[in-house]
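Below you'll find only one chain, the form predicted alone, shown as structure tokens.
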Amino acid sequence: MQDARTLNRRSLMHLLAATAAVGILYPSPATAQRGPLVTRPIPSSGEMLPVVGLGSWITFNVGDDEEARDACAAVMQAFFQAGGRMIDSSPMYGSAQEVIGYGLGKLGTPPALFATDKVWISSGARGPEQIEESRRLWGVPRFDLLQVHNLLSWQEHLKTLFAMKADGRLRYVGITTSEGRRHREFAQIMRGQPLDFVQVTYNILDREVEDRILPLARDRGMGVIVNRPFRQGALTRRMERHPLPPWAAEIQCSTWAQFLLKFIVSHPAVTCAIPATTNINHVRENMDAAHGPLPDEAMRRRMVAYVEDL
């Protein structure tokens, strides 16, 4: 696959330009013929969003590099002309809010966008400033998910978030966690809070939130995103020197970023899963495990039994 990294500018900005010009709110017909995306409502609302979204956490942290810039816009143009909707960030991830907003200015803010991010500073007080200038940065009207990450401060900024809710200029209130850090303080906050989302890190090596946090989460009528799907590349790195086995293609998978995001997705509690990439190819990729046929619970004990034998 090609790196969007390795495009020169020139190619870069012919790309957006060409694919802007057929619009960025529909699925490509290359898309529409593998049918609908999947997706899931929102426990608390019903509203419906695909099982695939965006991450931002390394992969848009650019800085001023202008060509590193075109080539996130010209992911961020791929994943939404496949149907995407939810793009995360975070102020803890360097230059990814302003990359974002470079991006969406290339684009026009599709309305299709979901917006979302996080308010990460230990000061309580200091969180609606922040919380603003994250909007500055990504340039829209308002944020549709913020969550406190993980839970930094997280009563003051709950209080804020809510109060946000409550005056509508917020839509839905969440709180994150990574790599399975302080499950145990994360579980009681989601008994005791009106959340409208959680972020964990699960997938099929990493399942430790398959014991609590996810049955929980349906419980309490809270979605789930689910972040380091991948492990940072490291998970599809490790499987690419494996045989795809032949019975994927039951539910039409190719590749295994395919097979392990399909294997994420197919977990009754999870809304959305935020795979991160450069790569156009990739995020083709990944947009296509949002179609098609998904594990049903004798499939996932079968994907966990292949991959854990490799």
Second form
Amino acid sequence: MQDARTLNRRSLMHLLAATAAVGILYPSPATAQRGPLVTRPIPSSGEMLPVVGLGSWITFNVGDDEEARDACAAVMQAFFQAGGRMIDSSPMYGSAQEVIGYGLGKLGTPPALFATDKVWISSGARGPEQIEESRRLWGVPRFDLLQVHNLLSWQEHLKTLFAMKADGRLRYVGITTSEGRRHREFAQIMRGQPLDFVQVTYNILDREVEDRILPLARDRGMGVIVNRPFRQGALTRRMERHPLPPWAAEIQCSTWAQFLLKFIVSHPAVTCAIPATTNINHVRENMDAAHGPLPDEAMRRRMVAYVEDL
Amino acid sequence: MSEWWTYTPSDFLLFSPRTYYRLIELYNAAIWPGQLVALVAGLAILVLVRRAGPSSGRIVAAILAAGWLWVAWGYLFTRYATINWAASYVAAAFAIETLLLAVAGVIAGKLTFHGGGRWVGLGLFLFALFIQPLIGPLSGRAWSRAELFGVMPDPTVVATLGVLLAADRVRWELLAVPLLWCLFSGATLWTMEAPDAWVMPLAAGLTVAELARRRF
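Moving from the form predicted alone to the form predicted together with the partner chain:
What follows is the entire complex, opening with the chain shown before.
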């Protein structure tokens, strides 16, 4: 815990510097109207994170296409300008890590960055090699959070990650799953390991994690990252055929993306959601969901009922 | 991978259709006018199959092997693998097919044509050479994203299936990789909701049906 406190103090300094830098470099007149950025504490350290992060699955896998890489860098810039911190990737996502590194190089690696990646290799012995390669691709001195991707060889990789954390080469450790897979085993690992984060799929229609994983994360003091908040865009495409309910204005939602994101991040166990996009307008729209009031329990039930009726 | 039944092809699609077709566009621009060389090579195969001579089979196999090798290296390994890590393994499979064509067709001379060719095989080959490249543009994609024989996997594979069906004897050892690619490509395009996702599975189905017809 001594390490965690030390890191927390350092990260707090980073955060303050970053917030100041963002405010100075990218003043946003709209911020005052929208209210402050909604943040949540990481349970294991108290460090605050904005409730909306940035995923990179599919969207940042653009290979060597320079035009597309520049577009991704512009998305990252808009994300940081809006106060975003967590960017999440994986060695599984093709060129996404390299493209993030390209963007960070272009932007000068904003100090606000909360670098989140995964280890995804069946050989436990080759985990450190993969992590080092990922770090090189990102071009960062170290990751803030590393997670075992889809529980692949989790016993071996968790040993590596906890050792890195103990050495001060990593700040947080987590595990991931998606689409509701292996929840029983996932919960067992949560009960048995001192994880900082878990990453799961959760959205207004896929709410299985509400039964077991989210309450367990709260009990065990673990942060929760939510992937696939829009079902890879299918959910927003489906919803956009219908009008937003007029009462969405009560929680300052003017788009379906905001409506769907606010539902997710209003769950008290959720630390942040990580929607992925290649569109600057969409990243701004997503970050807008991290402002203004969040729905209470009654409103959340109303949101579910409305969407399920569509 | 446990709970494998919960996975769908979309779980393995790591890129967007936009990125995929842009990759093809940039590749086409980078290798131009290589497409014209490939077209001439395709026409040469057509002539050699129709007017069979003593060395026709070896030359056809050599041209096909060159096409497979180029696709393996020039497209799959150096381009497609940048957005799809599985493409490196597919490139290896294409290299194996190159080797098989070289050994069975060029060295051993087992790919022979009696002249005229069998019509299903010739039809598939003509489709790959002239019709398949038009499907993308006719589906609304830009001409710069057209897929041509000898430079892109799909028409190269369909052309190869056509040549193998047009040959005097079925060379079973040369069929496995092309048929597996048809399934891989069909699944990829279907997951991307491409309107032409049916082409490669249909080509594989036609090949298998023709082989079954000959056998029974």
